[in-house]
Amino acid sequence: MTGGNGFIGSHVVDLLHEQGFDVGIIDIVAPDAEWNGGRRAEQFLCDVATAEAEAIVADYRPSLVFHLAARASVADSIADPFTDANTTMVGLIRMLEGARKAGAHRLIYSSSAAVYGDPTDGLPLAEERPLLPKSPYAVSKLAGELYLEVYAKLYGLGFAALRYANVYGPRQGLTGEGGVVAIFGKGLVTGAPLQLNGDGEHTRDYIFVKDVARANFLAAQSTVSGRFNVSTGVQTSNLELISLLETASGVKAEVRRLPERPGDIRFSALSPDKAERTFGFTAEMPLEVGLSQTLTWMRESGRFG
């Protein structure tokens, strides 16, 4: 697994180990402390984009490749395209080609709603939609499903290709897409002003991170290579999100308003039907029970105060 020592990944490997699953790890960054203890994975400390990183794909011979490390972040993609065409793009090929020398079967590939871009109308989008990504971040998340369909046709190797909604939960950090819930829950958690860009109308999808967890195991599971929503079809307002979080906190938000972001999308919902009729995923965390949850690990862990 690529990323397996970050927000998404870390749960993903927690869910593999309760299941029994013994898992390497190639990331970046350095496990966690908090989370990391009593874990049956072998870490491999580099750039998934190196020459290194796929010899040890191919050396561990995985039966599964998770591939979760990325730079997830549209204007990180706008301000600097070549590092996030690298990361994201040349990453996935140097895991592409160790799953192929390791004779993997399956990969499984975090990919994003940003792909479809910022549709009108039709929400919540379903995977046939047309895709119109606005960002490089998102063009390189787009490049990197035609590179696992192509490996697909020449080599065999199935995949699924996930495309989150905007993802929430403990051990969230401040940066990278869907990380509104931590950015605002930090303002709540510390009493600063919560900064609001545009009007507060734009919506997106929020999805507890352990039911994305529970998503990616289950499309390991199944033998159906495409590519799928990892979603709950709910759309959620900025506005409507601060109150949520105000009621959780029992905090009443100081809100300042800053010009919108260029390259956002503005109004965001994925269909989770494809999803639920292929690999029986079905996102189960209420949104006010998650935020609880979140800002309950925001307080407790000491790393937002």
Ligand SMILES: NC(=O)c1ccc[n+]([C@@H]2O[C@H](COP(=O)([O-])OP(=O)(O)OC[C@H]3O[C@@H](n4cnc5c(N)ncnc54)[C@H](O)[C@@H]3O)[C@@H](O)[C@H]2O)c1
Second form
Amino acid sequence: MTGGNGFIGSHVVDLLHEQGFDVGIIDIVAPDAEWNGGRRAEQFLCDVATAEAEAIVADYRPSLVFHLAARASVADSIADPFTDANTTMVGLIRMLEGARKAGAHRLIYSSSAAVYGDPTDGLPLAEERPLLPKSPYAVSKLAGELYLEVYAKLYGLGFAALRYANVYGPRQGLTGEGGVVAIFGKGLVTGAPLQLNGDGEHTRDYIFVKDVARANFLAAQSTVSGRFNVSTGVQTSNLELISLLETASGVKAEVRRLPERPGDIRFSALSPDKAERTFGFTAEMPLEVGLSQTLTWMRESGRFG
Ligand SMILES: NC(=O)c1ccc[n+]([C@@H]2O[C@H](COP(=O)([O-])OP(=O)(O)OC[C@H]3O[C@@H](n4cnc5c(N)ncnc54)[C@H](O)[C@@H]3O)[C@@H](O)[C@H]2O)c1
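Please move on to the form predicted in complex with this ligand, as the form predicted on its own is already shown.
Following is the full complex, with the preceding chain placed first.
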């Protein structure tokens, strides 16, 4: 597994442990002491885009590779497209080569809703919609999906490219992709005003991180290769999200209105049907319960001031 010390990856590791799997983690940052207490995972502190990382996978001989390491930020990819491409594309090729040499049968890849660009019609988007990436991050993720298809054809390596909608939940940082719940949640936990860009009608498809971990697990059990949305199909506007967070926290938010950010996607939702049909995944966590669990973690972790 790569990126196993990050937000989503750490929940995938938890689930794999619960299911009795041994896990080796390649990550560029050391494991978080709070999340990793008592874990049996073997740690390899290493950049995924290196020959060393490829050799680690080839020697470890996993039957399955979960590849989550990336610089999960659209803004960072625009500021520094070289690092983005190196981590996401070269990193994936290293893992594909490592997996092939190890004789692994399947690679589960973290892709993103960003590959669709920002169509506002025909929501929720199904997988066959045209792909119109709008950032280096999205181009790298899409290139990754194509590499997976090529390795499946060349070497028979099975894969699932999982296009996550907006993931939220405990352990999320403030800077990564789709961090709006963490950002608004921090405001409510610390009593700081919430900065709302635009009219509040922008929508996103929020999916709880433990549902995403379960999608990874189910996709790994399947023998079908392909690209799958990991989503709820439900749109929630920023104003609705703030209201749900207020209810979950019992705190009335002070909202400061800011101008709309140029390039912000207005409406977003991904159809969950293909993942349900193919490997039986459905998101289970009701948004209000997931938000409440997230706020509890934010308060108890003491990381947000
Ligand atoms: N959070 C979301 O809403 C979301 C949405 C769509 C896709 N994704 C994708 O899901 C995956 C996990 O994202 P996350 O939200 O958990 O982000 P995260 O930043 O918490 O986790 C990414 C992990 O990858 C590691 N990493 C980064 N560069 C590395 C490198 N060069 N070598 C080794 N490890 C490296 C980081 O240290 C971190 O532990 C990413 O591929 C991301 O693009 C996330």
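Positions refer to the first chain, counted from 1. Rigid core (definition): largest C-alpha set, two forms, superposition within 1.5 Å. Given the structure is predicted, the values throughout are model-derived calculations rather than measurements.
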- Message: Core superposed first: is there a CA shift of 2 Å or greater at residue 257 between these two forms?
- Response: yes
